[in-house]
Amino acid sequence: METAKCLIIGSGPAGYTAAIYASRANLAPILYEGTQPGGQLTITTEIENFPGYPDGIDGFEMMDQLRRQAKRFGTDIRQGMITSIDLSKRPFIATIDDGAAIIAADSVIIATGASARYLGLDDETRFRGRGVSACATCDGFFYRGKTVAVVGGGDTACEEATYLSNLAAKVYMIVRKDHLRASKVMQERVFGTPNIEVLFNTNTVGLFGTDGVEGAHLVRHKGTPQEEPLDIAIDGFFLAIGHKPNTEFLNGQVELDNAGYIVTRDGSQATSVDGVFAAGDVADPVYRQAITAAGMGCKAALDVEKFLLANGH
């Protein structure tokens, strides 16, 4: 059985930054990249809000740079996925690709991220990165003066729509129900914003465009005698129907909040299991930004170093 001082599960800005710091601390980390090396940023066309890139940078290129930096300092970066892990005692036993390999780790950093929920339309995949986004604060800047749509009726959707209203000329909110689920304060903000139009009782059934999103196919009052098709012209389509933290492989062994995000404690990246740390979107239901994920990755690696020293490694 292979052993590791520090096992990092997941890539992206949290995993790669943790690897950089852990490598420089001489912890010889092993990092498994998972099914999407580089994480969600690899499908983002351009990142303009990460410090140090005044002209912006392609998401895939940025993750490749972080990856190469981690590798330069000695991180053992591997393809594959941790399909299960036993956190009941140390060393922790991780199984890769359903038994292809097994690693005994003295410490673990979980950086598996959170996946945005999509409607399940083929067009969402076709236009991802070309008009379809799940992060208004990441991509809203590209739609200054344009028309966009936000799908969802909760607080997140209202927050995204309000944020976009300061950039876009027009914001549609596409809401399946006949009301918003958001808090009263958020509803008042939406209804008080002149360039936000809420389309209640409306489902999205498709998107259209040539090189990018140019519009959406909608159905109003679906499944009722009042059902009618509606097409709207838009330049951007934002999903705001929630995120799903990628924690299934943990099988409930660490404390999660009500939404399934890993709970960290004492102002650190430590989880409810000693020696297990979490960083990035998997432990962040609030910000979900590349820069905050990278900061959490740094903290997690420093926490690991301190933990290993305190436990005789």
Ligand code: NDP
The other form holds:
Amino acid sequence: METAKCLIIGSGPAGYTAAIYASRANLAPILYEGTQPGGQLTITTEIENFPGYPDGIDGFEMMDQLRRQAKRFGTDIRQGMITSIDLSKRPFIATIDDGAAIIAADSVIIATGASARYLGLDDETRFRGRGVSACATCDGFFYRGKTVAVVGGGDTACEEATYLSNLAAKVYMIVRKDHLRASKVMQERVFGTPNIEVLFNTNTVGLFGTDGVEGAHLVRHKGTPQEEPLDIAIDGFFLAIGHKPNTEFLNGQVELDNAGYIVTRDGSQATSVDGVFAAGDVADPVYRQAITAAGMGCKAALDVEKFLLANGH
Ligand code: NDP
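Pass me the form predicted in complex with this ligand as well; I've looked at the form predicted alone already.
Below, the chain from earlier opens the complete complex, with every other chain and molecule after it.
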């Protein structure tokens, strides 16, 4: 069986930064990239707030640079998914792609990020790929000159709505509260864009259409005396209501909080299992930024180094 001193699972800013530090510490890390090499940032638009890029940088390009930096110091970067892992044994036993390979690892860094949330409507499944999307930068192109809706009131929703407003003729934002949660600068961009209409106090209850999405059934002021139904005609329905941490493969072996994020301890990246560390969005219900993910990746690699030394590896 193949062995590794440090196995890194995930390839966003957290995973790659952990890899840079672990490989520079001679830990010869093996990193599995998962289904979306580079993670969520590869499908975002320009990153404007990562220090060191005064003119902004394309998300895909930034992840490519981090990947190359990790490779330069010797990280063994591989394609594939860790489909299960046994954390009850030492070394830990990781199964790749349902048994295609098995690795025995002395330490593990979990940096698997988070995936887009859906509302949970049957119609979302029915129209997935036929008008329903959770990635404006991936699918926005198909809606040139059309009408779309973006659900959510956070930074992601504002970013997606602004991006889509450059392609689509009209963009609705469907916001369940009476205000946006997004940062002021993002809100100002939305309110300053004439073809974005924000529908506050509005919930989506269904989608309609024959072969693809043709419209959405909405309810305004749900659960109040002012409650009223409203249908809008749209061609595309984009979800931007946050993300769900990717922890299924852990099968409950690591402590999670109520929202499903990995709990880290004592100001470090240590999890409830000795030798297992977590970094990035999978362990961060609060900040969820590229820069904080990278910082956590660095901390996790330093924690691994200390753990391996203390345990005689
Ligand atoms: P957020 O959790 O910040 O926002 C989610 C939004 O979706 C909220 O408006 C929330 O409403 C709404 N929502 C959640 N569930 C539902 C539901 N079931 N029905 C309707 N609406 C729902 O997620 P984001 O992805 O926007 O942002 C995550 C983090 O990433 C944040 O920290 C953000 O600042 C950061 N980010 C930063 C960017 C940047 O700076 N360039 C770009 C994108 C993200 P409610 O407010 O009512 O809870």
